[in-house]
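We begin with a single chain expressed as structure tokens, specifically the form predicted alone.
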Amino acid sequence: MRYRVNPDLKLDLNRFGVKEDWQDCFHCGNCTAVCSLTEENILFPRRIIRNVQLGFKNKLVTDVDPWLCYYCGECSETCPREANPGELMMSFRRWLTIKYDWTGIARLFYKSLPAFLIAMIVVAIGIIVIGITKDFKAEAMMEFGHKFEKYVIYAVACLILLPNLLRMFWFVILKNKLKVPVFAYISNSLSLFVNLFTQKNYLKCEGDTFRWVEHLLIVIGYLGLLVITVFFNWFNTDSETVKWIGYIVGALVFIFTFDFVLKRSSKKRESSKFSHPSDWMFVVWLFLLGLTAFITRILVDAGAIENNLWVYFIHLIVIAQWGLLIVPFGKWTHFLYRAFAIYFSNLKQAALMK
């Protein structure tokens, strides 16, 4: 197959993050040498970085190597020439997030913070509104709040996520023109949802296993909690088994965001010391999921949210913020699209056997 050269794919990705540093990469093979991705065969990263450096831009988008990378930082830490590998699989997640994103919004937000600053004051006010309307009545307020939570999931599940993947589909098999085997679909089903869940590849990175159960336990309280207060409804339960699975959940997830945020501050770690908007976006808010939640709840058991509605308040339009722009246009969606790539990852190699 030819691929055309892109000579203006270079300026597009330094719009994601990346820094002009990896332009300097002469290829000594030292990234690939310490990758535990690297096998037989697979020269990662350095072949990805190859096929930037020369503009290849429809072969790339249908590449998901990028997305197996977990960001351990060892090739940026062994790059003799400081041209930050790992940063550039980090930036080029993002560029592929908008390949897949059917609406353009995702490309927007990436490009413009204050076009993605706008849609969230949009939203605030947009709750607020709202608000007015049930004249700021706890029960009013806290109902909306249920049902709002529960349209918003399926809407954008089935209006922008699975269309996403449809095309990410479109991207990586068939346009391709792989010929899996129809067993293959169903033999690595299994493998997709343990790694949606797990991200077990997290493992990979010698010597990070609490990165990897930090990451597990936010996985489980987020869905935990996504679960509870969708459909247990746990501001309303009287159900006390219900309100204290909530409370766990909600503590695993404003707790180790609140870890994440420190770490990424401190920048002592190679994945954290070049942060894109949207990372900060994503822990940020994820805390303020988690924090709102659960005083919210604390509020609600102690008889003291009438007076203190402000606090669901805040947690509506952090739900809000969340829901319409950060989980479909944000960095959430690399949560989907990893496990996905390994699926897909999966099928062409299935293909390919075949």
Second form
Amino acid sequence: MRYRVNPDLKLDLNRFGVKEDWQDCFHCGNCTAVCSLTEENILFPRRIIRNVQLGFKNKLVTDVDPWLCYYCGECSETCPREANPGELMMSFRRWLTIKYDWTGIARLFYKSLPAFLIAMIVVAIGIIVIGITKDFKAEAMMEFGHKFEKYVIYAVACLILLPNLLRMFWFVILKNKLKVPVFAYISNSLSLFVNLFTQKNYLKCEGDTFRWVEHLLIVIGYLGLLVITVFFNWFNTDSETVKWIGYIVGALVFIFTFDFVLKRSSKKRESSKFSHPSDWMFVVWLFLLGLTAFITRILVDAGAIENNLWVYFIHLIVIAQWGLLIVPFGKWTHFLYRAFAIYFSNLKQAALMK
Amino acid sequence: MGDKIGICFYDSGQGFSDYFNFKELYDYASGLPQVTKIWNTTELDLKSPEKINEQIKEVNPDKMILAGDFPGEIKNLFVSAMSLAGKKAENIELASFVEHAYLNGQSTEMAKVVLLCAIKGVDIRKVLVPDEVDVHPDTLVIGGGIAGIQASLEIANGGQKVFLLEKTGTIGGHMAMFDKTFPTLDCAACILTPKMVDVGQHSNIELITYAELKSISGVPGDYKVTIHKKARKVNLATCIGCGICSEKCPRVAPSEFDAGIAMRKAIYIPFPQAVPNKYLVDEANCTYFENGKCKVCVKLCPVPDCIDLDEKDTDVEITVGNIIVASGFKPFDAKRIERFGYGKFPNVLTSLEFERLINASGPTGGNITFRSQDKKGNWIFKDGSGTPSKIAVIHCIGSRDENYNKYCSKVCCMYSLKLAHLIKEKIPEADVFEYFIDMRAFGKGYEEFYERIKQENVHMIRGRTASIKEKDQKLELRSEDILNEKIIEQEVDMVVLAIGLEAAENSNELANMLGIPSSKEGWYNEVNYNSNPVNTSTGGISIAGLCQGPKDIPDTVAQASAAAARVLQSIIKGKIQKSIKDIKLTDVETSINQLMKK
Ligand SMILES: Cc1cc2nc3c(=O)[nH]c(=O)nc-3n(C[C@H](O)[C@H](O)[C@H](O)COP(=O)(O)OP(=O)(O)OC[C@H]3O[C@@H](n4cnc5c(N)ncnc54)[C@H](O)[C@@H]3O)c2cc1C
Ligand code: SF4
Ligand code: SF4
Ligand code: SF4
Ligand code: SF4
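So that was the form predicted alone. Now I'd like the form predicted in complex with the partner chain, please.
Below is the whole assembly, all chains and molecules, this chain first.
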């Protein structure tokens, strides 16, 4: 393939609010060598910065490595040009998310905050309309909510997430013409699941154990809450065990996301220095999700839900916005892509070894 | 005239607003009757010439003045914008504060002069001409490195009197520490030592060592300088340099001349070829100054009353017409970058330490050995403690780095290549690795020197190291090989850090005392980058060598000779220009009026 220097990419990245510090990079290689996640055939961020500088879009879109970076910030702190390599990696993941998304909606949302906000409002109005048709009756609303959650999950998974993952697979494996041994697909699938739930690669970044633990607890809390509400009908269950598990996971979610919000606003950590609106949206909505679920269940236990239905109502709006917008088109996908990136990266290594 | 004049202020954001009060300049300009309208680029949309034209066309200035730190940056935009309004490029005038006011006094007052000249369309060089006054024929040179030595000899050989002031106990500066110099690989001492001896013996040079500038008063051409002489405690006139005192002195301290890799006594001579070739006492490390006892040196000295431990510091006053500042540099402190383990791992050295280690006149006789501890626990280099077989040199330590110094130190690429060559000369089978970002081989014979070192089988790796770890007495370097996109984890026995150059200790104090402008980094500023690289905006004060900015020995010597030429010029003429920086706005107004009348 022939490459040409392509200045468009710069403009494209500008639209997603990427600061242009990366242009200062003079390729000393410090960042790649200082990063604790680089390996023999896994080299970033300098290699990626170079491709960005030259605008090699085709090469970049097939690159799985940006997902392996956990933004510990070590590279940005020690970069002699203050080129902020870590920040570029993070913003670049946004660009990749858009490339993977077949609908083009992610692109629209990242590019234009108003578009996203309008979508959020439309969803909220939708829920209100449904509320009106149900006469704001607690029982009917909750029944609807329960079904709604289930169908949204199936629909988003089948229509958006799965096709996007397949696109990712197409870009990073098939387009690179990698001949992956069949056995590798199977042997690496276990680690895929481990990574999906634990994001254990974090631990390789020195000194970040606490951040990882926090992260893990949120993932556990979030997935737990999902399972318990969707498959065990937490709001209406009679089982004491289910009820208490629900309380615990719900609390995990809002307590730790609250801490994340605090850290992001203090901007102390390298990774919190530059926040895109989508980053804020993600943590704040996750926090609201956990909190409103928790209070709803308390109200149910206290038999006061009928009079305080607005709490559940807000919960439903948050859930709908979360499930219909943030999960398929926002930052949520990063966790999915990240886990799969490790899987694909392992496949790539297996292919290269052969 | 009736022409409408517009001014547009522009701050490029490179920090020069610290020097110039833009608000005051704005107010000054708006008070001038010729000025029709003032803009600020912050309130203009600079996207395209069309946009600019739209915003200024209401006023439609006949002449546009772009005023700021680097107004040239926006000139092209305005040339196009003005041409849209049918105006020619000549109608744009630059008022460049950095070019004319930053180097000439760094004041808002001077920036006003620049602005006024632009408005009046007068060449600033024609009005910034100070009056001439009589000059005293004696000269003071501050700093006895190669720059100060060269300048002193030039003037003294021209028949004029020079006072050479040196802070330490000997002249020679950094060059005296080197074995060879790039790119010719000439023996440094063979060039320097004869010059030092000349200085010591010259009837026109009065050498004042172990002394510093205390205060200065007077005017250009007639400076009264007070010099603070630290007590040497050894009589310069009678000491015969036998060294008996030193032999038996019980106290040691790291040798400054050996960059701390060997110890010297409390009564010592900096190095055997020192000028003056006399001993001195280091108060801070002498027992007598701790408890009043010892005095072994005094008892053993064969010359009566030569050592006087109770000698006190003295001040001397001299009058000079010209001053040349040649105070040199200080090396970057490698401890500041923890990732490289300097100060923690014994066999991570700075280049300056390595210069001493590899020097035939150094503590190991030029044998490259490992650092080891002496009986008292001091980490030193001595002969016979093993020979490294793999040595890495890492470039750009503390230079070209936003976290430390932004600038390139200019000499470290080349001296690193020199060190690689010297290693190969001493241990031909050794592996030498040069880790660099860019190889800066500027100038005559330098690229060829680089090629030659490559031929000597030195491993060149493009990619500066990120960190050094110690593993079983070995040092492991982790770097990215940029050319091959691979991580290299290389095990070596010894690492040399190519530390950069920084402005000398207390360089700002000296600048303040002398009233010469310096840059943020502490380098002294010349009047003009291109046309006058030796004079400062203070009359009668010139600069030479490293104190003006990073440069190698050939450039240092050239600049020192140039500074001497300026001094001799003024002495021959008997006249010297006063300070440019003292020229007042009112003086400029008068001279502009005179020019206009002509
Ligand atoms: C490791 C290393 C290797 C190098 N190798 C080479 C090489 O091979 N070839 C080459 O061309 N260049 C080389 N250089 C650069 C070279 O050292 C400089 O170009 C040269 O030394 C500059 O001379 P100078 O007289 O301006 O400064 P200096 O050598 O620093 O001399 C300044 C003198 O002024 C004195 N002084 C300082 N402040 C005061 C004060 N306030 N009052 C009185 N005296 C004062 C100091 O004590 C010193 O004696 C090397 C530099 C380093 C760090
Ligand atoms: S550390 Fe900075 S300058 Fe060096 S390669 Fe990385 S981004 Fe570029
Ligand atoms: S932020 Fe951390 S993980 Fe990401 S590239 Fe930089 S050093 Fe590596
Ligand atoms: S008096 Fe001081 S300088 Fe003299 S021998 Fe004793 S310690 Fe050394
Ligand atoms: S001369 Fe070479 S080693 Fe020194 S700062 Fe410049 S590029 Fe770096």
